[in-house]
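Take a look at this single chain, the form predicted alone, given in structure tokens.
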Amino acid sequence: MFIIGELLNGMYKEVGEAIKKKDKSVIQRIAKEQVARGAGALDLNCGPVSKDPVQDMQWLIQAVQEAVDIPLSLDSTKANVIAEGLKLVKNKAIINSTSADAEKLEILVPLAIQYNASLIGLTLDKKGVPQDKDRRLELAARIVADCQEKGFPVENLYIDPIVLPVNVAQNQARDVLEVLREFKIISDPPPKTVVGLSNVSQGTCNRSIINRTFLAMAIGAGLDAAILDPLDKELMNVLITSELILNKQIYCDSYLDAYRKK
């Protein structure tokens, strides 16, 4: 599975904090600790905030790629913010997000193009997060159409089907588990899926065990990448030996162990 680290998030005060001081000394500490612990990629966003996006994003993007050679996703809902920040990242980049809003695909599509990125497109539009597994496959059917029609490799989408907190959208986490296998059928080659798994226990008071629970029921319904903790040993663990039971990866004993040096 294609993690992406989710720390480095303007809304955690440390980082905040970090972004505000630019002090690039805390960034790196987080960058490196995600990578250590299985990242392959790191999101990367400035928080709510942010009085200046573009410059926290730039210089954010910078402190990160001193410290470690990684994937960025770079995470506004502002696409001048992506554009600008676009044009310092080294590595493989990806756009978190496109919703489905024709207005946001005509400008996130031809930056992925143009900079070779891959791009999360959100189950989401004007009309708000869908209530109904039926309205997130249209959505998702949405995006990957007009990717086609400007040229953009399916191949390098990731859809989100946008999962909501148990506390209050309980019945929609099994929604999200049977559209991911259903987002498969959409195309020939089929987009990726990913999931911000920690918003599904965002509120909660079992937060980690909600998590590892999703994630393990995620990973059987075919999810491709998410977007988590990796400093999470116990919810790495799930992860490693949801794939292992999935004959993703080879037995061993020493199995954690055996993933984690590989």
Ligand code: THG
Given for the second form:
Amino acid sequence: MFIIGELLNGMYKEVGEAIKKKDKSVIQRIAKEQVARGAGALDLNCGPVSKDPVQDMQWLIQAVQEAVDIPLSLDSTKANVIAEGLKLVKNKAIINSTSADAEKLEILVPLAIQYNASLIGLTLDKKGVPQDKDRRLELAARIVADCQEKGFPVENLYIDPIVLPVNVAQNQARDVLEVLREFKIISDPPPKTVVGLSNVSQGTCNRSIINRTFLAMAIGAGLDAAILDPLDKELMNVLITSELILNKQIYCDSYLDAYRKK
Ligand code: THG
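Next up, the form predicted in complex with (6S)-5,6,7,8-tetrahydrofolate, please; the one we just looked at was the form predicted alone.
Complete assembly follows, chain above in first position.
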């Protein structure tokens, strides 16, 4: 399971303020903590209130790269924020994200090819987030076909079905779990899959148990990667144990510690 740490997001008060004040120490501490707890990449998102997202993203990238040597996921809806950020990324980059809209694919797929980056494709278009799983599958197929046409390797594409909070869209979580499996029959080789895990529990008062349960079910459905909070120890225990149950880790009495020492 590929773990993308979610905590460097301006949505979090502490991070939003650090970006505003250009306080590297907060950013670098959170970067190091996430890597120490098993993140294989870090998601960087300036947050909704950034007044100059190009500059803020570039500052974030540089601050993080001074502290850790790890792939970075550039999380922005603006293609120019991603394009300007890619110029500075030293390690592997993940473009987070394109939608299924032709105008976005036109810019972001060639950038992914140019920088040998991974690409996250959201099953989303101008009409918004699909309300059913067939529409998610259709949009995923459109993204896969576009990557194939442009010569981007589908193995480096992560399809994100868009997880919605259970308190506002309770019927969607099950659709997401089902469509995660169906994405694998779109092409051969199939695209990989990713979710923004914490979305599922936003606005609820049982966040961590909802995150954990959904993660176990999604891993059971073949999920390849997740944007999540690696500092949630019980969540990470669920992740490691799910892989054990699926025979992706070797059992020993101390398997939780053994995984963390890898
Ligand atoms: N897919 C992709 N990228 C994504 C998402 C996705 N990036 C952003 C997001 N969704 C994943 N990251 C987060 C980060 C934080 C939270 C949820 C998802 C979160 N934050 C607290 C909240 O809103 O309640 C912030 C409040 C606080 O604690 O200060 O839940 O789906 N490709």
